[in-house]
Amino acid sequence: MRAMVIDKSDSGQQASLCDFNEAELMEGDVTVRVSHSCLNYKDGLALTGKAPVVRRFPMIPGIDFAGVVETSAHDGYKPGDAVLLNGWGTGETHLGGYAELSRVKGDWLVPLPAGLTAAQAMAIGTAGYTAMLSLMAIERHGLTPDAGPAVVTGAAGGVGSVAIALLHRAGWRVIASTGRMQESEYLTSLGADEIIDRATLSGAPKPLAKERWAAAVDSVGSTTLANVLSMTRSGGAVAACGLAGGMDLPGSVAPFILRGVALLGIESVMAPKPRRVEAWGRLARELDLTKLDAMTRTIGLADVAEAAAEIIAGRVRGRIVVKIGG
């Protein structure tokens, strides 16, 4: 089978498209014929070696995939079932989705929701799924659009693009923060009501700044997250789901103890299946598929390495689907 494979030698890490022996697939009770995957920021880190995402070599990257069950020893799935997968260490410790076949634990899979094709599911991918988990966390905290606007950082990226569309659909007034002001028309088309330059959030954060928003979806981290927290209204909440700007948090406890702001950590890799099923069901019902199409482009498996360098450099707008086969 054809697969993108990352290997490591004395000269460093290399990624190449090659033939991979199906017999070398890892243990699992379901084998899936993969039709589509996608490119997330974490996939970019894995392929470029910019962060130690890959934990074993050789590794087939790709933290997401969608396809059709080929063989199954799992009670929940039979040959012909349409399924998808996000996370669970695929592309990191378990051979991932950039291959024509993947063998995984059936408990990791989610049935493809009615109303979505495999390509649309991968246009959503971990980025869009994470955006929905963020919205769900904000809602569980008790916040509604009446509380005030919501800000989305890294707005032109995958998480940000889907988050804008979802928040807009849910009735929020959306403020989009981006370092690519030339994408303002694109962000407005997704549902952003106001565009701000990321420089607004990149300066040295104050312990408390002027209150600007009630909720936030942040995929950047570091100084940006610290500034977002300092500008969040009393009783507000910030869903932290990414680290494109760094893992540090150079802020203050002031937003937490003086305004009661909540920092909501969003963990998508090992999220329990009921939450996954809920998130994917809502995505199928609530995400405007015309907006999803507008934020998506499709590439082949041979183009993944080049696209990975683009996403790490911050040059990718929206989502990239990787067509594997079928």
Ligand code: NDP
Given for the second form:
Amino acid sequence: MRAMVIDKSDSGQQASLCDFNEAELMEGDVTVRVSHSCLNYKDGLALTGKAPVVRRFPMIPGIDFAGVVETSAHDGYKPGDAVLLNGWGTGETHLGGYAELSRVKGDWLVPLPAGLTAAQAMAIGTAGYTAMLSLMAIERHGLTPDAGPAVVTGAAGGVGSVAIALLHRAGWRVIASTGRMQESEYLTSLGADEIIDRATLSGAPKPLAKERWAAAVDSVGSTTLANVLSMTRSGGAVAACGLAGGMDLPGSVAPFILRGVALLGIESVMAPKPRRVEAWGRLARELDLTKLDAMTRTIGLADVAEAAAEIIAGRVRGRIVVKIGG
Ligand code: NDP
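For comparison with the form predicted on its own, kindly provide the form predicted in complex with this ligand.
Now the complete complex, all chains and molecules, led by this one.
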């Protein structure tokens, strides 16, 4: 089968599109014929080797995929079932989605939700699913749009684009923070009510700053996250899901102890099955598919390496689907 494979030699790691022996697929009770995968920031890290995402060589990257069950020894799935998978170490410790076939544990799979095609599911992908987990965490915290606006950082990226559309649909006034002010029209079309330059969140963070929003979805981390926290209203909450700007958090405890602000950690890889099913079901029902279409472009496996460099450079707008087969 055709696959993108990352291998390691003395000169470092190399990614190439090649033939991969199906017999070398890893253990699992379901084999899926993959039709679509996508490009997430973590796939960019894996393919460029910028961070040690890949834990086994050779590795087929691709942290998520959608397709049709080919063979199954799992009670929940039979040949022909449409399924998707995200996380569980796929593309990191387990051979991933950039291949015509993937063999995985059936327990990792989610049935493709009614209303979504495989291509749409991967247009959403891990990034969009993480945006939904962030919204769900803000809601679980008890916040509603009456509390004030919600800010989205890394707005023109994958998590950011889907988060804007979801928050808008849920009734929030959405403030989009971007380094690409030229994308203002795009962000407005997704549902942003106000666009701010990300430079306003990149200065040295004060312990407390003027209160600007009640909720946040932050895919940037570092100084940006510290500034977002310092500008969050009393009782507000910040869903921290990313590190596109860095992994550190150079802030103060002041927002927590003086304003009762909550920092909500968002982790998509090992999220339990019921939360996954809920998130994917909500995405199928609540995400405006016209907006999803407008934020997505499709590439082939041969284009993935180039796109990986682009996403790490912060130059990808919205989402990229990778068409694999069928
Ligand atoms: P994208 O590259 O599509 O989006 C990231 C965006 O962040 C960019 O488009 C850019 O937006 C902004 N950005 C990039 N570099 C910087 C910088 N140096 N300083 C400030 N802003 C920057 O990636 P994804 O949306 O796929 O992922 C976003 C983050 O979320 C990643 O760190 C990823 O690892 C993380 N993530 C975490 C998950 C989890 O389980 N917690 C799951 C999925 C993703 P703009 O140009 O608009 O400023």
